[in-house]
Every structure is written in structure tokens, then in C-alpha cells.
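Form predicted alone, single chain, as C-alpha cells, below.
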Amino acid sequence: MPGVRSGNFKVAVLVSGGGTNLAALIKSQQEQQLGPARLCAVIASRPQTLALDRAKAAGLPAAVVSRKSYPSQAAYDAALLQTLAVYQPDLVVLAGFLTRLGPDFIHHYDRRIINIHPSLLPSFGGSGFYGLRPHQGVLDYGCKITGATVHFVDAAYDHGPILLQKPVAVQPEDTPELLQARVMREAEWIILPACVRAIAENRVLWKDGRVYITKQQVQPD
């Protein structure tokens, strides 16, 4: 994992649709919260989305690179890849990216990449469950508690080790739609920047497959 690198630590967010986590970051950055984070760019996975206004508004550098417009797997990490190795992130962060990344990608930036998700995994994880679904799964389970979840990202889709989670109560009158909004706020948009700063600070320890959030920094594997 990188270390400090004195307000240098270069973050590249990877979007897909309204980038409401993008948002936060951005406030977080605004409000300097993010310790030595700095966001470098924004990696759209489609043309005229809302987190490419919201790059724009901030004076975020963003590119387009549509999984439609490469024939395989392969070549689309390729293409990710390049356009980012014009920015040298140290820390790729999926924000409501919802294009499969292969294992070119993985391999290049690993333990570099995290993903949130809007639920506490390994429930309501994996293929399929994004946008409303794993709200609307938590529903129709009658969970009373849900969240949010941090981790970096592996192979499989909503896998991977656990960096934090925070839970969101249900309440009676919930519906996908507000329960969603209730889990951005009182989870997502909270712990996606803290877990940035905390990798920036060089505050994630590994150990035998699994990660903490230090108070302390440590010293690079």
C-alpha cells in the first residue's frame, strides 16, 4: 500500500451513473477531509451522465471509456488502463461503476481498488443486485438493519476483503426508494471518505487475508 505522500496521494473515481458517492468525495476534498487524497480524475463508463457534470463543476479532469466500444474484456482493461496511466492514481475508487472490470485491471492496481455498496455485505451482494435491488431485497427479507459497505475489490463481483461497513436501520415505512436515500446518508456518503483518507494516511493493515483501519500509521508492506 502506498504511503503518505504529503497532500500527493492522486485518487481516480470510476463512475457510471448519477456519482452521488463522487459527490461526497468531492465535498470531503472541498471541506479537507481527505487527509493527503487528491482526486485526479473521473472514468465515466458511459457518455452524459450526471457525475460527469459533477466532475466537470469541481475542475475534475474526465473521460469516457464505454465497455461497448471494446470487443473483449481484454481489451476494455487495456483501455482503462491507459487512460488512467495518464493520471498515476495510487487508489482507483468504484463508485456506482457498474462495468465488470477483468483481471488485467485487478492485477495492475492490486490492493489498490475499492468499491462501496449499499448493503452490509455478504448479504445482498453480488451479480444483479445494484441500483434498488439490494434495497429491495433487504425489504422482502424484513431485515431491520442494513448499511453500507467498504472493500477492495477481487475477482468477484461484491467480494473481496471488508475495509468497514456502517449499519442503517429499516424503518416500518421504508420503501427501496427511501431506504436507499436514508443508507447514502447516513453510511455511504460517511464511510467512502473516511476509508480513502485512512488508505492515503497509510492506515490499512493486512493480515492473513483481511484488512483494518489502524489509528496509527504503518509502515508499506
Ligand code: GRF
Contents of the next structure:
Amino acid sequence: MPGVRSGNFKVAVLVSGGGTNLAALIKSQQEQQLGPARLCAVIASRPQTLALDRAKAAGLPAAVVSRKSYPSQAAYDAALLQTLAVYQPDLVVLAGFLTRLGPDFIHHYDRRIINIHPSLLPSFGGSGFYGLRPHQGVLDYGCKITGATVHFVDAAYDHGPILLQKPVAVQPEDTPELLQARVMREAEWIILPACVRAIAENRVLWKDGRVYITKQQVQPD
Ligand code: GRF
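I would like to compare: after the form predicted alone, may I see the structure of the form predicted in complex with the named molecule?
Once more the chain from above appears, this time first in line as the rest of the complex follows.
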């Protein structure tokens, strides 16, 4: 594709836990399904996460930047920015990153941060909807469809222009755990690599504050 920086679109992944979405990105890259995107670093918000083990096993540079080591949100943002500056990422992916990002960080990577959320936003999103809670919410409400959402990140939690969503059917026998596993398998691990690839291939159209994945490369304004 003309204009695409082959293998040179650098992607940093921020994680806090299991890292199965990170694993999906690593697998996509190994199978050459990420287009010109290349994972360049993994930053964890806490030590001893499975996500860090996955990063190390894949030979990716990894670092821990823990919120409790810093006295303020601004100091934490500055530390994260400094850590990432070494890698100069073109895109920052929040893949189960549970620590709040402040305005300094979000402003610095304006339109270059995406997040994956395990529901069809705006349902079951926002503060408090992490872990099993979105899935518990879906079951409590009796929803028949849930899914996952990838969106660009703005100042509000689980907010910002939606890039891609994939639905997943709720089954009568579902528990929050079963639903979580199926949403990951059938939606999250598919749409996150697809979004990274689309962004790296410059196939994202911004229009009136909304975003769309296109088949062809988007021409600059
Ligand atoms: C995923 O469900 C993701 O959508 C949410 O946090 C979870 C992280 O899981 N933001 P993992 O660490 O990728 O396994």
C-alpha cells in the first residue's frame, strides 16, 4: 500500500493484568496480520503481571510504571511519557490497563490512544465497569447481545470515538466468567488486532468527531 511505513508503525501496549489481549496482538504480529504495525514496548501498571511474562517471552521491551510510586496524577503522566519517549510509539494501546491516565498524557497522544472494553459501549462502561462487572451487568439486565468495543481515548473513562464493535450472543447458561471468556475469544482478540492494523495502514477516517475504518487508505486533509 503506498505511503504505508512498512513494519515501522510502532505500537506500545499498556497492561495491568492477564494480558490476553496483548497475547492476541503478539500472535497477530507473529502471523504477519498486523500490517506495518510492530509492537515496540509493553508498560505494566503493576509488577508481576502475567502480561509482563508474556511480553518478556515474546522478547518485547517491558517496564513497570506503578501509580503508587508517584505523588500525583501529573507526576505519573510525566513518568509514563518519559518511559514511552524512549520507544517513540505511533500508537498507544490500552489492553486491560486499569490505571487512570491524566490530561497531560491524553493530550500528548491525542488521537493516538485506543482502548478495548468488554461490552458494547456506551452500555456497561465507565467507572466501575472492569473485570467481571460489565458481564455481570449484562446478565443482570437480561441483555441478549453483548460484545466488545475498541475506541479512541479522550478525557472521560470508556469514552471517545468508537472505532470498532463486535457483538456476542448471551446464552441462557452464561455466568459472568463464561461470558467474559467468550467475549474475549469471539470479539476482543479479533477486533483489537484489526484496529491496530487499520490505524497502522492509515485506514481510519475522522469525520465530525466520529471515526470509521475504511477499505482504502485515507488521504491526508
Ligand atoms: C479485557 O476484558 C479488556 O477488554 C478490558 O480488560 C480486560 C483485560 O484482559 N479492558 P487481558 O489483560 O487482556 O487478559
